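Have a look below at one chain only, the form predicted alone, in structure tokens format.
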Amino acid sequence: MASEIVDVLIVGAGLSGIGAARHLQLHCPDRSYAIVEARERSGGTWDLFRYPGVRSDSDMYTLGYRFRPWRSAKSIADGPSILQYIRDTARDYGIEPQIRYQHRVVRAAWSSAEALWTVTLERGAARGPVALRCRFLYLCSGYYRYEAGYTPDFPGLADFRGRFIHPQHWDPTTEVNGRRIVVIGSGATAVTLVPELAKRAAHVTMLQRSPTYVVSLPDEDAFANALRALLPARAAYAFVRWKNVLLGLGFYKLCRRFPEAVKKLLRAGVRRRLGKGYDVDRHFSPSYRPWDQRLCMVPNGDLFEAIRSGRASVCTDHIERFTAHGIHLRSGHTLDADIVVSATGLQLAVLGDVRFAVDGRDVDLAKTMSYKGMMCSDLPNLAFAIGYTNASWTLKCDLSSEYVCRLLNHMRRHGYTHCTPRRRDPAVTEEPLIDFSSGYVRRAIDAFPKQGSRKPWKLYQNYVLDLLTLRHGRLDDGVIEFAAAATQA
């Protein structure tokens, strides 16, 4: 096997990965690091998704990183401006040059008596096998499948004579000058979709079989914006960005507590947009709870604008068979198309679909259980990145890298090699690690670790909470168990 050994190894190059990069040289800059990414390129999902008008679905006060400050005036920003400002946090930091490219992790494996992960990985187009070494491994490498979304088997498809494409691979080919378009969805993609198509197409329709939560908010922080005109970049930055955070919290915690008032307080605000005369309670009306699913935030009312015009509207009905020209619906109307975008979602990756061994024996992630949201119980030196569903990413991916680099230096200081959430208590019980009713939640929930029903186990999803416990809790809290190998590579 490979001998060269880093530190910590990264795994991805997106907005997480670049993130956890730039901590562990604030924190722990006696650290070596690698980043491995499986694509060609740097920016994750913000190189990855291309399709028009993509965009954040959250406020870039959050979203972007607690140690760089969001410039722009739009505070709803564009895939393209995401992407740059990765990127340029990558360059400016001197990170870029850490990057492998075409570096897929397919297994790990850890060894107590060396206290090392070895991490076989596919190099280049060939795939060719390769090896390497790391004291501690932190996959950022977000929890959806990269080549490919989630495309229902929609009956009579292979009939269809249009373009069908999903958006997650959207053709810049793809002509959309005067074409009669139907987006299947009613996510965040499709909302996007729908009013940027709108704008160049003879007619977009949004087919959903049922409604979601639809929020419109300015694409503008105009708050933040006169803030920044009289206080430095930084500090204006981490005032907005505790606005928002703490904006945030209590809506959601308002959606929990009262969720038929915002119900109502959220139809309102569509039939505001729409009009009276709308089918607001048929086409926007959810049958769930807010934040039983995310909502959808839509800048400056741009889908509805898009309805209103006339260029966009909305079908809720069931799909009954592809025609050669397009949809024929349950109850019995018929949908023409010459494009058809199947804006249905992800296929959700269980920690990147890495195979993980320990000391010779495999483990079912299944079986296991999330450690603070970031680790697994009985994985020595591994954590992972993942967002909030309530709140932007960056957030709670922010939090776990500072937190693994205070595991770092604690490790150091006592002379540990390496350290291991257990699980111990028999009245901690299993629940989900996340709690979504979303289709492409319930499709793969089952293969993830769980989350249990108290903490340290529970994820709480929660940023003031997390803050508390991962920027300055007690690291030797009688869960998580440190140790030092008899010899250290």
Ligand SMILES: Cc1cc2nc3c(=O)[nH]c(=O)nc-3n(C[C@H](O)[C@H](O)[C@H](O)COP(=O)(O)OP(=O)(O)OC[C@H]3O[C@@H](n4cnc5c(N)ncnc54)[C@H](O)[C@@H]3O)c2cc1C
The other form holds:
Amino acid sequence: MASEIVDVLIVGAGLSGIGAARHLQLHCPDRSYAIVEARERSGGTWDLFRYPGVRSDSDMYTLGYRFRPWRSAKSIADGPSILQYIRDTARDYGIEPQIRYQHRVVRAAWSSAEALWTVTLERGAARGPVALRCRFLYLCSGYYRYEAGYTPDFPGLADFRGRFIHPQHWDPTTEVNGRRIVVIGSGATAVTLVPELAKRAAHVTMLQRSPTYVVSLPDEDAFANALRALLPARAAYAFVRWKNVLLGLGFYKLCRRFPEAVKKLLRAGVRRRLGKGYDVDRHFSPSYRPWDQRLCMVPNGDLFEAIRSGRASVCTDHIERFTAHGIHLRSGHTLDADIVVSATGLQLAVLGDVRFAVDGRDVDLAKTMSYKGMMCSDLPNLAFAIGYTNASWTLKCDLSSEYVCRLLNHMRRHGYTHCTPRRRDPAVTEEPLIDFSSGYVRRAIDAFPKQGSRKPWKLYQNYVLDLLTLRHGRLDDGVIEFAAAATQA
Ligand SMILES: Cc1cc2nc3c(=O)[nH]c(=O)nc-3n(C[C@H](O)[C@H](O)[C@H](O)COP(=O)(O)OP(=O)(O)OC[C@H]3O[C@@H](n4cnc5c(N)ncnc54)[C@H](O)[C@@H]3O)c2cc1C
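Cool, the form predicted alone is there; where's the form predicted in complex with the named molecule?
Below, the chain from earlier opens the complete complex, with every other chain and molecule after it.
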């Protein structure tokens, strides 16, 4: 039996895990915590992804933590700056010593009699098993597998004599100067890579099956930079954060209410950048409505600049098969390539791929329902940090961490040892957790917990509503059940 017990065990030392630790320090300073991290370094996504030009695709005033102003002039930041921001946070608040690296959680078993989770971990390169116990388990483990990205089964790939790379495992020794490069995909990674590679390659082709909405935004927020000169950093940050939250929400609502008008607006934006002769309808006019999939942002129109200059082009077609020297397309055309980058997405992971059991019974997460987008029905003392699909990740994760702290303090005040969301209302029907038509979501969504058709099981993807519920709403809402174990270790 494992002897060590911590009050809160945070799984993952990425953006949300380190943020969660700071919230605990601020709001539950007398609770012990530890962070367990599968990898040998902190930073999660921002350490893993190292392809050329890697950057945020939302602004740092909302991707940054509520408690720590983003001070750089760039609102759309490069990957290394974001990694530095996360690591500086861990260092400045003394979080770093609490991180146990190379500790991968594989199983967590809850005992109601003891009001404890017993967590099984694989430690070090040898993956030797260790156990830890905790009173509350907080999964800040992101949403995708680190081991491998998603690569479709391309016919003839074995025949290709050039280099084939997935951006999740970019090899920094890859020589791109003067090479002919094909980037497969049309999502955030593809639109980041294409202009960056085009600076040095002979030519870059973005090969997409279907188009994505692409919007150009300045990489600096002039208003934010001016305000920072006038106000103290914290006040300026709070102001700009709210401005961006409200602008983002307003634009999202506009997209949902008037999709045709927004479609026209977005198309006009691309046409303005690429000129009248460009086939915008073919390459930049998706068939779905704006925000049925993530909108892609390009800073200062860099993608459009690369296309206009002739250093990059877009090809909307289907891959028939790979050949020794490139890709043969369904249209009959061939794209010659020295390097093919498969920006074809991620493999989603459900809550860190941890296997759960409650009082000796294995839990099928697909049969649970997510409560307030951060807990699961019938899983006691467990929360997860999953961000928004239509706004910056950290907005939701900050709120989830605040809510976890409120729950912990509520339980302590009232002598409870655990709390469990219970699904008792038969009128609540099941819906997929994420309402997105993207391939990577469709491939995995069945394995995820469901959301419900109404509060508190429904996800509104709306920061203002979540703020009211999670920061100010009643904790004892009749859905979450509080209990006290007869004995607690
Ligand atoms: C290239 C890229 C760009 C992005 N840009 C943006 C953006 O601009 N705006 C935005 O809002 N979102 C963006 N996202 C989403 C992004 O992942 C989040 O913003 C954020 O970085 C996620 O932080 P996280 O800490 O929750 O998860 P991660 O960064 O994924 O970190 C999770 C950590 O948990 C660890 N872990 C996982 N499972 C276990 C386990 N079982 N045991 C122990 N440790 C475990 C992992 O090793 C990892 O270190 C981007 C994603 C990618 C891939």
